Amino acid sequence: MRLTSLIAGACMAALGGGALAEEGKVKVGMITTLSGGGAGLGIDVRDGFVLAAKMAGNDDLEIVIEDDQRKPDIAVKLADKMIQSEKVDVLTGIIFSNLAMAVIPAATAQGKFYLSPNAGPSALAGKGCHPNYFNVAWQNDNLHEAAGAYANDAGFANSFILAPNYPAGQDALTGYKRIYEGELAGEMFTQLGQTDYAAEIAQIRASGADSVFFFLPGGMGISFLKQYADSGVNLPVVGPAFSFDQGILQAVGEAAMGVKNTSQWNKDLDNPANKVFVDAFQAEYGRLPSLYASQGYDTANLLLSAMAKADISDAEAFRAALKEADFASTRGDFAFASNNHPIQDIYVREVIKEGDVYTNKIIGVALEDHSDAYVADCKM
């Protein structure tokens, strides 16, 4: 997909093929997942970003959007095209960490800014950090660390844990184990994109576990939860928001009711920016926003806040303006740690039903003013 005139006359200029952005303008290349497995995540990031741009009404922001199809080789080709032909100033949009690892180091090495609205692999938070790379969502381990903290509070002592075998899945289990104080009944990596979990559920049943922690985003989580509910295994489940987010819950249905999950955002966070966002997103798109939509929205507003303070041609000043994070986040308090990853609260949510709609409500705070475990390894 290529977006050449996003909101004509309202917030973006029409994009000329491969032309440099005019002086004072910022040209953004968004590479995200818009088809196949995980498309809902990319669509929500895109829609949140576009909404913030439209609301700002800033004619100096230009956007090119492409679909990576959740394939690293395609993401790399798109990034090369955007940098070499489109002459973008900023890249954003990637959902999956294996694609992020394929694209971000090369982009920042060429002097481009990368603002991540989602993927936060540990390799880019520690020794692989870069002054031009800012993660606006979280470092991958964070929500899983919060799940470990909740498991401790809930008294779980023998968790069975599983996640897909790719960078974010590896970070997920590392994060849970970092905070969780109990024993492990089992630990398993599944295939990325897997949809049949009969073998894994059989192992959970036989393991003697008292709880299950899993990270299975998108369609993987839908498949697992439905099969788990049908299996008769009656162990409490905890996980990150990625497996219990707004776009997933309607497909999962009753199987998700009452499940506790962790997130740095929810639609009921009580701050002015979030109320504006939730109302505006529903009005624009006719659906409740997801975690991913909030991250896309915040990413655009971070960029717009930097544009108000510095010209993109002055990289040092623009970098400093990004670092200030002088925008009204949907999360309320927001700041960057020294490795350009967020410092923020992470909440415990519970899946509920409002009328006919499955959604989440915040029931507590798992971690306050939380950064990540890799800050000290980042030397910049």
Contents of the next structure:
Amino acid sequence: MRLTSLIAGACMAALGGGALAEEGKVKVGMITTLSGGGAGLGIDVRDGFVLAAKMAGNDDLEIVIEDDQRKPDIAVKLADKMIQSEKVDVLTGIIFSNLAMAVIPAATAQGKFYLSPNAGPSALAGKGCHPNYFNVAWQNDNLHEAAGAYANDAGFANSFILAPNYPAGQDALTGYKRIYEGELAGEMFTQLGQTDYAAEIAQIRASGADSVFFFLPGGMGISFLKQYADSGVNLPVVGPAFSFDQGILQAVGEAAMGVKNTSQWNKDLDNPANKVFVDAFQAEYGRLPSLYASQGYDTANLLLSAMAKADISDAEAFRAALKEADFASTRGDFAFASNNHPIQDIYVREVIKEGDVYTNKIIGVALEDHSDAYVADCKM
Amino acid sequence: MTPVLFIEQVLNGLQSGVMLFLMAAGLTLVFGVMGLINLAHGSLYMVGAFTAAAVAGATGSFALALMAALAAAAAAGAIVELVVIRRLYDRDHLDQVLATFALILIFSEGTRYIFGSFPLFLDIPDYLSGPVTLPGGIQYPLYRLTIIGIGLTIAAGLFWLISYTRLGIRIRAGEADREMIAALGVDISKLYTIVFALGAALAGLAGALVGAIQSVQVGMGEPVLILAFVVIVIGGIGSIKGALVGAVLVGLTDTLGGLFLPALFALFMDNSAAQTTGSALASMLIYILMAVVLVWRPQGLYGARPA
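Form predicted together with the partner chain structure, per the form predicted alone context:
Below is the entire complex, every chain and molecule, led by the chain shown above.
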């Protein structure tokens, strides 16, 4: 397998004293979730990233991939190994915010670059921002803020909102409430990894709400949507793209049809880079790309664009080259704000069925050229 | 708080309790009869759900999917017993935990190898979907009512099996004195395989039933397994009756705690803080219940008194 041979090659290089980076070469350490719950996300990020690297055909880019098993302690160990024995220049790949918080501050403090293809915890966007940390996906609050904006446009006046009780879940409700102008019929924290939402749905039914906003990534969202559809509560639902992603929509099935969700990317975005990406991804892997795959792909292209402009040994120049974000993003316009987080449009999508496959189509723009709420707190 | 909401939540608690019972029954039988801690019980739950999803996808029949789930989980249980578990009866509990934990990893990665990393689709059949209106104007999903019915039927069946059949007598005898019933000429290893397969089949059925309203994904069994252990500790190890009472207690505590505690805290806190504290405390409630039961009755509600 190519992956293992890459890793083996890397080990041999380390043994052979090849610690000194060759001129122009960039070694990337990807730590991502490839097993356990949430593996689908890491696999998509990896596949998107590897696809972009392959399409560029740049021999100077070397990738080492490891599985963090969604465990912070393992992610930290892998990061130490990659920095100390693999001598990587750039780290990337982490999906979950709690793992990101465990790895990123330490890595950037050691002078490494970190390009985040997914997690964007608020702590790293505001006071904890760092010149070597770039987020290519979104700040965690962004898609929820967009959902709030959509709720205003749709005339929702009394939302019931729920999210799991952990930092990203609290960010989600904060993000929604930041933009949403109506009343709240109820606000509820569920348990992380909860699979039965009968109790919550009963409360939604009793609350007199006119709409429901939820952030329940992965399997939690599948369970909620199936049970919600079966409960006979017919209020409109809005949520961020994470519960309506290409990887899990097929498992939700009919229950997701017509639901509005917010995303910075969709496969029908009309720009040349996106068309190339969607076609190439399908040809390479035989499935439709998800937003995670687009984020991995954009991350690799950002890195490649910086490699074309500057040498990694000149950290100052390389940082400036990254900051320019001079690459063709699958999202169309893309720029970094002063805290190295994206400024981008966020869209409203609707779940539709194409043939036998459930997917999304864009029906409007929720927020244009949106940055995040923490930019002002970032002093660097 | 309206009475309708309260009754709906009681039904929800009952339904989750009944599903927990299907898991806990197998676990408690295996522990009671063979003295084995089987961490891989959750994997059999997953096997049931994946088999049901695959069969439902191929044939479109939910009933067929349920039967396939039962059969596949029982077969997986029997094979695991014959190949691995059999070697563990004489070992201490640490070895058993280690070996059955390894089984979890093998089952999880094996399932991922076969079915991939993305969740599978399994849905409620049309004839069971949608809500029904109960007396008093309570709207409740028909499927959940069906689950309660199936669970209670199985509980009754298990009582009958344990109390009135020859197999049940042997199981009870095996719990009381393993060496003696072997000396009396009962093929104890065959009995063990049967008990293990029976427990596995119940777990598989629970997985398939729950898979239709939740997500069928790798690792789905482990959270349920933890609750099932709580249930058998509360109910008393080895007791089917204890498993049923414990499961319903845990289900009701969990559901009603999540309803009442945030409301209680909201009396003297602002809503957001009350939600956070209430939910956090509600998720601890079943463990508090377990601790209280253990202090009061260390052998569990229906456990045999320690010798």
